[in-house]
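Just the one chain here, the form predicted on its own, laid out as structure tokens.
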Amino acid sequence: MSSSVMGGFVGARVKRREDVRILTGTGRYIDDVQERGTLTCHFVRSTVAHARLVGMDVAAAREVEGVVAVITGEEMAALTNPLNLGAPIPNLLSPTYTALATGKVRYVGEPVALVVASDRYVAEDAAGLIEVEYETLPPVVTSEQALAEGAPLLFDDVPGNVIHTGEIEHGDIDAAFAEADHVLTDRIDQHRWGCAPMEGRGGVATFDRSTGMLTYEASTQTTHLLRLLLSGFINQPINLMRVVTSDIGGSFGLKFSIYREDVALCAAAKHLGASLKWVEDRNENLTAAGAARDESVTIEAAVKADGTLLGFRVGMVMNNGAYPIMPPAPVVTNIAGYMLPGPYRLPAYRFSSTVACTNKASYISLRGPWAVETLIRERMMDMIAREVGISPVEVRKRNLVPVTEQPVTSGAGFVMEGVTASETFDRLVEMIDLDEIRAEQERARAEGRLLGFGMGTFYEPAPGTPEFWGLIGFPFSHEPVRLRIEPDGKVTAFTTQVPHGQGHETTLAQVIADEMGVAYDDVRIVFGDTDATVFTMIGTGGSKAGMMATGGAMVAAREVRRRVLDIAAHMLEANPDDLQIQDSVISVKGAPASKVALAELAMGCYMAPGMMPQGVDLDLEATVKYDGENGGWGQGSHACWIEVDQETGRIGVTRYLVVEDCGRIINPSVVDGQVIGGVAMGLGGMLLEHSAYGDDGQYLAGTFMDYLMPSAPEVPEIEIVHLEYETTTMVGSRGVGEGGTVLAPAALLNALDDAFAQVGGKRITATPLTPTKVLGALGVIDG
């Protein structure tokens, strides 16, 4: 759809703007900042996992020439607070940290020193005469090691390396479990596995000697939260501090927390009255920044002879890492333990969780991190189908909600509304053939070939409802968007959200132009500036700017809109209520030539108040929040075709199919590849990529030679149907971003299951889903 067409935006395939400068190579990501007389920072990193610092040579790298400065961690804490991020949330032990480490390291790739230098080489130079003295001591890997009596302690006020426990209890599951005529246990080890987004972390810290003025341009997700830290841990007034973000080589959740980098950062280039920059490199992007995904899941299912469930019991042991960064353990494994149970009716439910801390780096948040659930899930369903002898269609259907059915409470005790999980199940199913698939599966065999059918479903908060972050202890916070009618009669709106490559410049601006009836060209959104835009926590994650992000648009356009109209009003002699906006023009309706420009009359607010009609608002600004009413779901159903290579241990993805519902579509181009790129991240997850540490703690995926990610030939034509379910709510639109990745994992899982039952093969418990296992499954190696 052209953009110069007027109206009739939201629904159409609009090109998305940002893409202009994305796709030409004119986008300004951090290594573009070159401020006058940018200094270069590298940081000295631990070589080992665990050990205490015995001491520190830095005096001949302070000798090299270029090197502004060297600071070593007990320098660096002088100038900072202590870093917490896990306070205040309730029977959590998050130990709290410096900026680089003192006394201690804790994981391969921790941060020891910072070295300042005119040139990158120059530091990276220094850095390396840098001796540093290690007392090793025995590394904890594992959460079984850290869990273990007697292992070794990473954090003198952490017993027993449990920085968390959770529990969440619904219904009477020993009741549940009485009566079942089938129980059924499972476990799955899920690796760890990373963001990997194509630019990496990175900031350019300006401290303005002559104001006291400190700007620090970011690759963040969340301007407003790292301004607040940031302030916080270098005692830098809050009013002076100043975080900007531009473009964003993606983040799938890495950008949203602060890391000791920026800390330190910042407090460097205050300390030194300097501009300093840091941008890591791929080694330390996968050593350094953290990863997810490392759970283990073991769950009981109790089950009547025809497959209803009566209860889950569920415990969920989570690898944190060594220190606990933003969102807080708990918040993800809460989402997981109230998600758990999905769109399905489930009497009964009890689930444990243990967070434990490892000589490893970071748990981080990743599109949609608490995606476990359903992986662990839909892979029962499957196992349930096989006990009662139905097949994996029916066991859903005989166990799903329909939308008609509810509101209704979940398995895990909140209400469960407008959950379309089985309508796009139903929708699913009628688009495969099951019994054609078995047949073209006996006829393969027949050939010598292994092939596989999974399916599965889910729901997920985008943005949830008050009720739901309530129970994860995570606030449901209003969106405030910030909309002026400039003076030439164009539109301006400012929002806190950070687009990360999902185009919220795009999408946004559909929303006005139609709520303010000019054209999409004459919108321009704004984001990233601090100085500019509204506080809010979280800015862009957790897919909920599809809802929350275009409502706070839409009250904003329409409190503008109203006082536009309230003035035309006066200076058409009309009732506000028979006019309307098209084109840019203000008219009566059924009396186009009784009008007024947008422009003329923005002029006359701006330039001559005084002439204008008094008694009216004639302010063409407004900041307005969106409390979200009662929240929504996103929700979809996937079905995955593979092939297995019995000779190689090759798995080859050959149809996909997704059914998704987020509700009214704004831009179909924005959701196909949010939906596209969620299932090619979910896939290449399982099949490729791995965080792998060795025994001692040692990284063994520093590079893209050893940490593999998917390509094109990994991922088919992905099918997409939508439906768009329209909730109550005013916007009618939910979040897309994270289904693919969640549910992409489950459906493939259970299309290798579907294929290792057809040859009697073992079923593989911990991810990735490897060759090796693959070939240890069938049979072809001991394993």
Contents of the next structure:
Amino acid sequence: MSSSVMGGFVGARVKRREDVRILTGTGRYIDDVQERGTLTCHFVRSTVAHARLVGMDVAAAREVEGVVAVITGEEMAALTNPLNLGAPIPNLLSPTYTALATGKVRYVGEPVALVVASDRYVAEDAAGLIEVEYETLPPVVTSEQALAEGAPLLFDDVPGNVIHTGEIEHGDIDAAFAEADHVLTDRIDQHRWGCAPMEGRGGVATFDRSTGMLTYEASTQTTHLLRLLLSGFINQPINLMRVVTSDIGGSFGLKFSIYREDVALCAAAKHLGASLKWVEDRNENLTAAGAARDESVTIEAAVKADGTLLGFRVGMVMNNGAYPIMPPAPVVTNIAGYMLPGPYRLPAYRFSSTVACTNKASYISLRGPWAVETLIRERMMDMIAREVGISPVEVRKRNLVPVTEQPVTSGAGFVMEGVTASETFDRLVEMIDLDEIRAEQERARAEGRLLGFGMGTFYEPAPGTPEFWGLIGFPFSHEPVRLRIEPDGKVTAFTTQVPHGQGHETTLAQVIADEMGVAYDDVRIVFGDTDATVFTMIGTGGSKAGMMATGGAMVAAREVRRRVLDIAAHMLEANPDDLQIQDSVISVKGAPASKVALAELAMGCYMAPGMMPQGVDLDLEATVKYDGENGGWGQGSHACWIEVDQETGRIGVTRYLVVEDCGRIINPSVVDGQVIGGVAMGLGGMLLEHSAYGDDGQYLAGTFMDYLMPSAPEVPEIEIVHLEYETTTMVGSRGVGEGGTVLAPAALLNALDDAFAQVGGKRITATPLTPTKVLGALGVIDG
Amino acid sequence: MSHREITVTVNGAVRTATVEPRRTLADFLRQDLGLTATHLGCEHGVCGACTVLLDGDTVRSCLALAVHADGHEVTTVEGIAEPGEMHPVQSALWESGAFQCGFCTPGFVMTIYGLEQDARAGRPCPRSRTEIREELSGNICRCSGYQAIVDGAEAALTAATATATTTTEGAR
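Right, the form predicted on its own is done; let's see the coordinates for the form predicted together with its partner chain.
Up next: the whole complex, starting with the chain shown before.
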């Protein structure tokens, strides 16, 4: 498809329309839903990691004034169907479980009972009166414990605690290692860290007894998926189920899934014929909502003497926590496995993965869920550089595939095309004086200071290709958009994207305004209501908006525009090709007096179709799907400068440089915000954040005083350069939301290795990069 | 639990209510008065999303009790500009594209508003970006990486400082 002619909005730093309500406090986040008569829910949660539930006394709680109901696990099980969120996936042993725990509890924070009351204070008072009797079982906390011979089993139907194993192989891996001049090995145990959006999970479920309609207003990023799964779990006819969202206070992958709390809340609302609200508090969010990045990866690299890659042999073990939820574990290990060879030429590859269940909260998706592949690969590239005696720049240049040599088969065996990682890396290198960096490091060392420099490059499926998603087994399908010209000529577009900070109301309106030839302010974007939007499995996630939804908006606008021009051509007695739409007026190019207002045309189509031209389509509403045109890949290269305080172990990030290529930029403010926010999340995750568990499976980071979030002084000023390589797709844009979080940890870890290498420090093989570990690696303390 | 009658001036309007002594100021504002701009991100005083002004000082309304505000003045995001308009702090943050999901935004707006009031009054306020980052360290934003928030805060404080200087010079 040819590139479109753009008006003035796409590419402009248009101020976000969302910000008006955000800044004035008039948003509608889930706890702002304060409808009359709504009852408040509170979940009683397990205080132990692994135990048999032998008794629960809820009598006193039921007597508390203001308490409407206390629902136990067994009672809830009678209202719901068993939950299973991964059943159709081959080779996945996804155990079935109940909405509230029955029989056993398997992590600290697991919901065991639901209190419904007039007020949150009352609900929590009553919850405090509930006595739960546990017969504790040996906790299984780490993957090693889960996979050990004779380990306690979490589920009777999951032998060996193994939920899934997978294998990817491409090329002759044994030959690659046979001919290698160097074989290097590395291992990283990545710690568990969380999404921690500023607004936690929550919802308001309202059952209308007169109609049988259940409406769930929720803080979710996937309305249709939530509706589909919920209706099945609670036996609600899907056509009597509606999911709605308004403003969402961040997600980062957390709100992609459907949770037991959603199921319990909706089932209870239906059971009680009431409106129920649940908004989790921060302790619940940190303890029970789940976390991510709990993986161990080993890598062996076969390399020629000059640093050319011959093969990678990789093993990944993922700690899934207790209950598999969406996205199912194999999606994460598969994306990691297929992306791990990165944008490099890699003749041979073998990747095997094992997913283990443990007594932790569930593994959830987190911004760039596959990121561990970039972490271990980019560290390996630096290791190779050191081994063969070349620079981290040179090792990458020798292995990257320039865009001019594409399409090529990726190291994992699918077609890689339009990947500009090599180009972003070249641009990054132009901006860096590596010799000067080394000289500065020497000068600093002479003063007793320790500086580190790290870099990395990557590419990501944003949105990728159908071939790629077919390998993963994930329904990354077409993106639908519904668009109509209203009788007054204004435009309303309906998207199944569910924005939670990405500014879709602004960027999609920019695109549509340009395509339709109307004012930006005349375009409204409707989202988050399953009664209004078109079904798709995925809402916002995987950087899907930037290219897929934008494409949907373009296709829809072009279809309606074509109809408008066909109608106008008759009215103006002109050829449609000779017409233009500017400022909502259709006119003949070069003869501006021959014109009709879009509002006039639209009013005619709606109110007096018989008086309008016949034989043309007068329907000014179109529903389209955009297939992504074989997609595209986001890519970037990062450089990170750090200073390590050898007395305190603090790592200060002193400079951070990003060269990003997401193709055509729709709104620079939005794109830069995504990049900077992503890098901050990646750095925070590696340096500060830790969803830590004790040996007994107790959760150790239940407040923001234990789970440390980066604040403004911890995040450096981030410099960004954009390449804007435009692919041949109609949109020309690619996703940009996840790359910062994927690549920043790798650049940071390489910088730390670089610092340690100067003073003979040990390599850190288990994250997070805490001061204690830094001092241990430097030999300041035992460690 | 016993209740107490309190009278609080909220955004210039006198409000009287009967509350439990344990009721937080945040819950009083959000649930009893329907002023939902003040958000609860952690409820243990770390994230700053619930920041409001109490007699002109920034406080965390999740850690304060409603009874603490009895006889005092509270200002929330709803109260710093006329309906349909933006305060210069809000405008500056809008210009800089400061926020993404917006949940933390009211807390940041009130923190920066507090600094801006200092600047306007000629009181010490942060000047450099490093100082601004330190002042904002009590508010957590998960989305933005802070840079654009610092941009907006810097612009608002620079403008307010200029106003203060002009006023002072005018007074001479």
